[in-house]
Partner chain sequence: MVEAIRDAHIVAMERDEKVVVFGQDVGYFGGVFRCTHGLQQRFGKHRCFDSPINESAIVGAAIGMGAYGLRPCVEIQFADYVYPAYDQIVSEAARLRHRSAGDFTAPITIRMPTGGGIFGGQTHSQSPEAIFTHVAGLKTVIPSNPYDAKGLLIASIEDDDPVIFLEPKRLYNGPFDGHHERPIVPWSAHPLGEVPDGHYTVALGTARIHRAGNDLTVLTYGTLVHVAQAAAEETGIDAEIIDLRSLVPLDLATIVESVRKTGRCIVAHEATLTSGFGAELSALVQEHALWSLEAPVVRVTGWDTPYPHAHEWNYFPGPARLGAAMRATLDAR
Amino acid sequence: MSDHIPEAGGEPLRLRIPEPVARPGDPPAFRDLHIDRAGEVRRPPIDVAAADIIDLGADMIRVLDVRGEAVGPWAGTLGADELRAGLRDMLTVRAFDARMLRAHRQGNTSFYMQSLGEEAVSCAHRRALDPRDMCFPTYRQQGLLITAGYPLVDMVNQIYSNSHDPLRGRQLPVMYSSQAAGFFSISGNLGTQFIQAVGWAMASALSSDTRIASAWIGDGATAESDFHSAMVFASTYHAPVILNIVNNQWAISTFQGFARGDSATFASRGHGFGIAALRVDGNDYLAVHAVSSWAAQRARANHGPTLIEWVTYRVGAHSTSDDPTAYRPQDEPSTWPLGDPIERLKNHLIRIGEWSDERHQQCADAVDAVVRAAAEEAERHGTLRSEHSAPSSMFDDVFASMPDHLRRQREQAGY
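May I have the structure of this chain only, in the form predicted in complex with the partner chain?
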């Protein structure tokens, strides 16, 4: 009982309750963030044993240096055309997010989640995969879908829950699904997809296929048991899967220390499972692409899973229901030491003579126009406020064929 009196000399026990370095009113500080200089971290062969790269779970792989130069052993995986395509992908995601936030304010949708500041992670990763590989994303990987070329208008149709919504009004906005685009149906329940990705990868291997899976989870959600389930299965069966942790520092109001991110890196969790683990600058498009390619090659060559911690920052609110000024310093986003992924890639392209401010502006304008056109087209099919798909459709797809009790209920509902 708590009124137990400690024996003489026995010190009362104490519990640690983690605290972030800064709260509202404090000056923002990322003093605990370990950052290596670009180009300094080694690039092992893809068949390296996990035990031989323990250091890479603590270091930070980076390619772009402060001058915008691509340096070190991880540089050189992409040509100028590919880099421009990557820049355009990220600009599209950003423009799309901005437009959908506006649509939310206008009442066209009930909800939205942006990925501001984290665009490089999903955009560069998708370009390192084969189109037939399968991603098991969270709600913040719209970059995977956009980079895969999924029609923007269908994303908006889903967000508006309109008559052309591919998910027929059933799912919360942004909970997309597209098997064709290699994008597994998003669940609202955190972490569940992580082990499912491992199962998909196991099936691919069991079927002597060549496709790999890519699993996604946030820093906060790594606390869920499903994260550990995925690790033990991936490691036991050497599943051809990439295990991605997006460490954007926050889980709603809870800083990453609550998922134990302040005691050890997230990447280092791979070590106990014998899984190759890498920690990467997630705002460095070139680093994300290089490490993703490395992990994909490793999986495809039957060298097993890779755990990657993408270090990035959630610049915006958690969702349209959230106000981060209640729990973190207002200017924290502007002091994030790894900068902005779009700015960094843009500067690199300019530095190597493959881009200019004018071309950038043209590209941004073009992308805006494409996004606007998609939103306008979707609006012609309705929004949450206007007409949507037939309510009777809610009785479809509960089962492959409708049992009698549902048929009766549908009639009772008047459809």
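Now that the form predicted in complex with the partner chain has been shown, please provide the structure of the form predicted alone.
A single chain, with no partners or molecules, comes next.
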């Protein structure tokens, strides 16, 4: 046998490097974004076969039209009081984000991540769940906690890592954890929470419980192997789980085309696994709530998992360590075609005679006062620049009963 390898003919091989439509200095452009008219996308029964709704992975479910009217088959799931509560939830998240960004500039915390422009995704979704359900979030779903009524003071204490931090300084800022609030511990390793949620949902079913799980992942992290492992297990065992993909267009400085590849949408990823998949206007509070309720009912009725792509936009920086003007047009956020979730819900309430600009300002002022009071209370327990949890606490809660070797280590450390 000859060891000679003949030369290949034709052109040299090359790779495609995806590029966003616009970079700094270019005019913003969203020409690749497919948007359906509000009210046009059908609403199937919760027991529909995944193969029968393939079109819903490409279409975009929307309820609010340009006039602020709620139209179509997904409308009518919420009353005026529920809508006002949702508006207050989103206003609280936005006020909290603004206060914590200010705290970062003042040196009170080392790090923060806001959800500016994405508030509807988490706030409306949490309202559609049972309080006993468990969410497995990423670091941008503070709306899940706030909507669940988790104390704002405890959230600030965690961000400041002060003496009243419920996690005792063992997590990075914004990586909250509360079993009582249905909020699983956040991991800095992206993607892990997706398969954890599927496992939790399987355990719930195996124990004949009635609680479902809600998993969260960003568009960029869908390229992680954990995403695909979660999809296999969810599909195989019909786990009672909602699989949420927040497509906010940017994975730090990488546009969503890298993780999506040649797939038509992120929702279409569900088709190959036989999972019901839907694509939704993530800045439409009514659409988010309606689809979340549909998916929750489907899971609770043992019809299997649902994959949902929430199409939204990350208006702010990825984190306080990021400068988005380095990789996207400066005015791109203001040209996002799906608008602002708070303004859209506000306009809808005004349209139906259940709100006004004056009441909106009063609500915003009241929410800001509540957030400011919570931040001031937390500051009395210390900030990054002052009081912290005792170093000796690193030895606590590792085991139910401290073993001898850990006790010796604590003594050697002088505690």
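Remember, it's a predicted structure, so these values are computed and weren't measured experimentally. Residue numbers count along the first chain shown, from 1. Here, rigid core means the biggest group of C-alpha atoms that superpose within 1.5 Å across both forms.
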Inset, instruction - Taking the rigid core as the superposition reference, indicate whether the CA of residue 400 shifts 2 angstroms or more between the two forms. - result: yes
Inset, instruction - Would you look up how far the C-alpha of residue 14 moves between the two forms when the rigid core is overlaid, in angstrom? - result: 2.6
